[in-house]
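Shown next as structure tokens: one chain only, the form predicted on its own.
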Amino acid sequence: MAGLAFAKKRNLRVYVLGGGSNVIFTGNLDGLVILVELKGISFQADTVQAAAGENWHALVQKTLDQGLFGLENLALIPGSVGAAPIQNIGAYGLELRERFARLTAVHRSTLETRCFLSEDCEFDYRYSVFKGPEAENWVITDLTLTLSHLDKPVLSHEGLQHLLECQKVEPNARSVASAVIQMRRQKLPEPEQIGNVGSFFKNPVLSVTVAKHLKTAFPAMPFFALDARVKLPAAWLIDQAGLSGRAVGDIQVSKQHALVLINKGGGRAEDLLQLLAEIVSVVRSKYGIDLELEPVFYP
């Protein structure tokens, strides 16, 4: 609140972080940075309200060891509480909507304080409300997701019901939860290890139509069923265009991930930018498809 006050007496833009594990710095900012630390994790019945600056992987890992189930799908997604609700996070078979029951966000020029429930956060793949319109608005402080006592975990992702057949393992929410950890640190390339911000680009989200077309033109092209549309892999469309494994100066499309960039270590934002526009421009040719970022940009 007091960051916020000072930043509205001074007319000053306002620049929130979280963990900033999905933020790209392309120059200098002019504004206030407010990084999100407020801390505390509460349990009620079947569920848990955690403050904005709690790190996502350890809440998971809490609600797990308090014997309440349901975010295990969503293991090691990198960052804070606070910017989970933002893009909907989601992974193997899970998103956070599904479990969502509301939040706490601060307005950032009236200082108001206001309870978001499901609806009126207009949840959409890797989209609410904070993203659209309201970007500029809010400044979340705190999320209550609603969990659940019974363990019967989420096996709809094909790719981690044969990780679990193959360990020989029962299906629960622990295992699952190890299951995912396991596939993610063989799939991403550890941040803490070369900088990266994960998923650079959103798999794009085509109408039945559309769909029908290109795999006419593309027998091989994948395609997993969301809601009434279909969801088509990023990574495969950047692989299967050559362009994995395309760098510009430090900036390199991940060979272990296509989805993924990764800045070798003197990576400059100019770099990346053109790495981008490449990218997003040989898709584009190839299939007709424009590739939309996950990371936000500042300034």
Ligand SMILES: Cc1cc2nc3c(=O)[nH]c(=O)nc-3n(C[C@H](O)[C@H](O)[C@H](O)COP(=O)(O)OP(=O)(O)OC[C@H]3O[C@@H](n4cnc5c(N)ncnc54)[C@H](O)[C@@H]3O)c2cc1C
Given for the second form:
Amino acid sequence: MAGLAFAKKRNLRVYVLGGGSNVIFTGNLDGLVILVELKGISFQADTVQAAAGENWHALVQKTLDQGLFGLENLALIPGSVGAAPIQNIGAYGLELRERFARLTAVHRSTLETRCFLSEDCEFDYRYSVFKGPEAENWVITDLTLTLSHLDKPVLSHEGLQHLLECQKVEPNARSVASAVIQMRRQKLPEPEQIGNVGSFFKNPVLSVTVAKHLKTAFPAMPFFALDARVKLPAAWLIDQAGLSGRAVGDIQVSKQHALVLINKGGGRAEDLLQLLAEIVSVVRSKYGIDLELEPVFYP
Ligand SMILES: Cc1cc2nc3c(=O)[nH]c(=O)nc-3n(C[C@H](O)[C@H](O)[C@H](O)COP(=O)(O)OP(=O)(O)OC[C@H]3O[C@@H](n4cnc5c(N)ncnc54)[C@H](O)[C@@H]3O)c2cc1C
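Could you present the same protein in the form predicted in complex with the named molecule, rather than the form predicted on its own shown above?
Then the entire complex follows, led off by the chain already shown.
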């Protein structure tokens, strides 16, 4: 709150940072950077309330330790609790919105505190109002989730189901969390070792009609149901366009997972922007699909 008041008084632009796992810095920042380090977790009946500065994965583990289930599919997603609603984090068949109860946020210029319910957040695939029209307006201070004492894991993700079957383990919250952690470790480079922000593009979401046209032109194109629409893996588009492993300077499309761009050490913002422009342009000309960026760019 003091930081926001300071910025308001001096008319400074505010940049909010949680874990920094989904932000690309392309230049120096002119303004005040506020690192959200609010701490505290409390449990009441089947709900958990966590302050924005708590680590997301640590929260998932704490809920499991408390015998509260429902977050296991979202294990090991990097970053803070406060950032989780921003893009409605999701993985392995589950999105945050399915466990969301409410959040508290402070307005960056009026300093008003407000409670947001699910309908106020306009959650969608990798989207909320905090990534849209309200992107520059609020600082999330805490998040409340509704979980369950019943251990009934979500097993809709094919790869997850398959791994549990192969391991011959009973599907429960803990085995799902372990399987998710194992799959993530195999597929995604650790940002501490190899710089990356996870998925660089959102998976395109299309109407069923558009998907049918594409399927006729590209019979091998995979689709997944998403509400009344379909989701198309952006990694498949990039890979099939021959861009896996493509590099500009030290920035490279990961050979393990085409949705991830890695920094091999000396990558510069210019290299990244050039590679991004190439990927977007190649995918557009081959499939007529505009890829949308997932991370946030500062400034
Ligand atoms: C290896 C890897 C794997 C990933 N896998 C997934 C995945 O499976 N699913 C998924 O959805 N995401 C994934 N991500 C993306 C990332 O983990 C999430 O977006 C995460 O929520 C970002 O948290 P953060 O605290 O690091 O946010 P930051 O990177 O610090 O910030 C991201 C955005 O949120 C804003 N923000 C942060 N905290 C607050 C706050 N308290 N109030 C208001 N605004 C705030 C920032 O201003 C910025 O705009 C992955 C990232 C990496 C590096």
